[in-house]
Amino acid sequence: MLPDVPSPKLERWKYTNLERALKKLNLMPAALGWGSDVKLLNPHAPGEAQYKDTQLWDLNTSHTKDIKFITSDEIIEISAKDGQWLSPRLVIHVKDGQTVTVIERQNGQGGYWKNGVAQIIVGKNAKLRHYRIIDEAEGAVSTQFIHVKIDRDGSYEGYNHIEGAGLIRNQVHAELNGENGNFSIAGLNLLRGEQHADTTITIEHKAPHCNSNQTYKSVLDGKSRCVFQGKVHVHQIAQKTDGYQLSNALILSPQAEMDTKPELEIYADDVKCSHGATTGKLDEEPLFYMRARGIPEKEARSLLITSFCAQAVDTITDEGMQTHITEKLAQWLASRT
């Protein structure tokens, strides 16, 4: 029997049918072996009262047997096996004045469901670099919920690289609670076949002089579908806010689909907030120019797609990680038939 999960009747879930995807799987609750003796910082989902669609957070709270508490640099691999229903929870606390880098590698084999939660606190004058590489199995379902709270002069740099899984829902809720806070998140969605990737982001500006930036690039092939919902909510107290969001999609197949829903909800007077969204095919003019100079068509297309993705990849400040992501993009492009 399937647990209670959000349905497309809910506003923030109207593009993603999780129940339909889960019905294709034969699942049993499983554990990674981390243990669960760490006290949860917050058992309640952000936006619970307002949106009434956060059942997956509650489901993780009630089922998790794997809780990892992180206060320093760490690389985590979360790997699933066929038939598993995993409910891992990361609790990341960057203390005042610290700089921490956390790398998540998500993968697995067969058909499984990962319903993960990450609770993140960034202290005063602290910085977290949080890089997530999601390369799940083709038959997998992955639902991830990240909650970030940023104190005064704190900074969060997030990057999400999505390649695998049949269905992915990546939900982020960030709160800028102290002055001069900064929240930056970027990502690449590289989709093919019948893959479905949904990125839903809510950023709450609750203090003055804070910045937020969302930069997402999506490349869609085959019958894949991608969703981007980005919301910037500026509270009345949050004067001098600077909020920006960008979603660009490149459609490589006439059967692919992109759904984009940018939102600005502003209650302060002195702000700079903007959003941009584009969806289109590869520009044939530079492609023709490159082919006329002897560059093979596949190589020319790959160069143009790499250039399209560069704005998101360039947000990564760790040189080693930026190189790694560039290599993964090249491998994905090389594997296209």
Second form
Amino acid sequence: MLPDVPSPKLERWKYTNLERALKKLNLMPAALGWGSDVKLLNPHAPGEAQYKDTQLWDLNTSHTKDIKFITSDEIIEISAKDGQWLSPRLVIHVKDGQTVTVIERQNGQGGYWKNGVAQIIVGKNAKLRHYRIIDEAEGAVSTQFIHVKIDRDGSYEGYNHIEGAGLIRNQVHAELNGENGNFSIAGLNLLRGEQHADTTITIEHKAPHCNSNQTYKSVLDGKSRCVFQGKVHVHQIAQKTDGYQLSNALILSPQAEMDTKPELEIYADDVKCSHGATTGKLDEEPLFYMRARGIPEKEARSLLITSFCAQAVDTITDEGMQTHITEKLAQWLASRT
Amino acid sequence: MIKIKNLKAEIDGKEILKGIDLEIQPGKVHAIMGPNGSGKSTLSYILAGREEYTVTGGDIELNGQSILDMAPEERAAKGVFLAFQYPVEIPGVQMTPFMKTALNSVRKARGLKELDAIDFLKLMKAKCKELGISDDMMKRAVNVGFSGGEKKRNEVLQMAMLEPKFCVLDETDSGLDIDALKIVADGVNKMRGGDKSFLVITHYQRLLDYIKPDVVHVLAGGKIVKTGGPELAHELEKTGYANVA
Ligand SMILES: Nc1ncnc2c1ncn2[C@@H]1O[C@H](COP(=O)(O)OP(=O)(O)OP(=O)(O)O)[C@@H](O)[C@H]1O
Ligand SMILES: [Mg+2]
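Please show me the structure of the same protein in the form predicted in complex with the partner chain, now that we have looked at it in the form predicted on its own.
Next comes the full complex, this chain leading.
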């Protein structure tokens, strides 16, 4: 019943064993009822030879029964039920000069597999805000593949809020195809129990004068495991590229684990690219200082974790969404035992 | 009243406090002087409940109740306050919410009504004014980028806000210019009296000119080796610790 899926033998899947997670589930292909009687204009997976990691994309293309075209502001909720194998497909097209906000909520109940794809085009001088709140069930597997093409002066602002599933692979591939394009992606991974979250990002700078920015904060409790692989590829033509990548992880429990793999591949000579990655525990000093002022330990920890996450949350330019995410974070912290 | 009875403590298997006895009556100010490394900060951290240290013997009582088993936050609620020798910088946590959370936590633990944002700001402004501290500090992250003097004044402000019963000031005077020193001393003198007790740790007579202690102790090698009146501080200033330690 299960299709072939990428194995940990593949470089880009080194830390994530999808097959093992799927084997625990009892799945049947299912649909959300969006309909798929529209022809996909661009069904093909992104990536030139070196990033050919498109098995799941192709699987989505061959199985999808749910396709949604989005060209204006929209809130989409994708909820799965126990035993479902869903293959939802979002096609987001922001036309030249337009600004669009898409809010995506991913959730569900029981054990299921969502193999989602979002193909996104940001037109000339257009802007997309893409806020994804991924709060899948503990027993679920969620594999998400986003491909973003950005044209001249276009801008993509992505925020990925990940609180679940049991196993999630969030794969992002961006192409900056015209001058002055901007790709910014930020996210929080809030993990506990035995959760596993893998964020794998590839950003290709294919035109001069583009910026890309990745700001990821991961908070790991219990026996959770988090993977962050971020790659910035600057093609020879992409002079004056400005690329920055940050991944900070906070380990709250001795059994939690973070694997970070930053990569820069640069073929242009006049670029500014850097990355920073840290993994650490909460500092005892501030914690004691706060407690000595009467702040209960749990609250002191929450304050410190909130400030740790702030840099990612602050990238959200929509005020209402920023408030919402701040509240989600507070709820997650309050539910810590 | 605070009572320290034969207190012994170690860190990483190294014994640092070797039997300390100290009793401070309500309303009194005691000073502790002593050479570097004699255990002054260790004593202050242990009073505030720092968990890295292991108390291997003795007891600490606040108003007849042992506080040894209490968490730092419980001690703060009971009225223990430590002004840190090295106040900690907390990037990303702003002073105002920090202070409000702290105050409301101790108020809650003391059975008092929590303050809303407006009442809190009023109180904070009033305290800043009373202490001659600019409230600009309240708009910044806790101690981040504060000058040495600002950090120490911030400690005094927090002390005034939290209304403690027993205050330990660990070298709050070090690194201060004379104006800042006066602000700190005034702060203590304003709170002095009533039932509050103070333990003032310092290397310098200078501070004790402004905060007149009732009793002076010399701590050396993890023990109190001498106790006297304010004149003991003058004596130490002249002769150093060599004669007492
Ligand atoms: N975490 C630690 N691990 C090992 N030794 C420690 C630790 N903390 C303190 N000590 C030792 O304990 C002793 C007392 O230190 P403490 O800081 O209490 O001295 P102090 O009297 O406050 O000195 P100063 O006047 O320099 O502030 C020193 O020998 C110090 O090296
Ligand atoms: Mg000291």
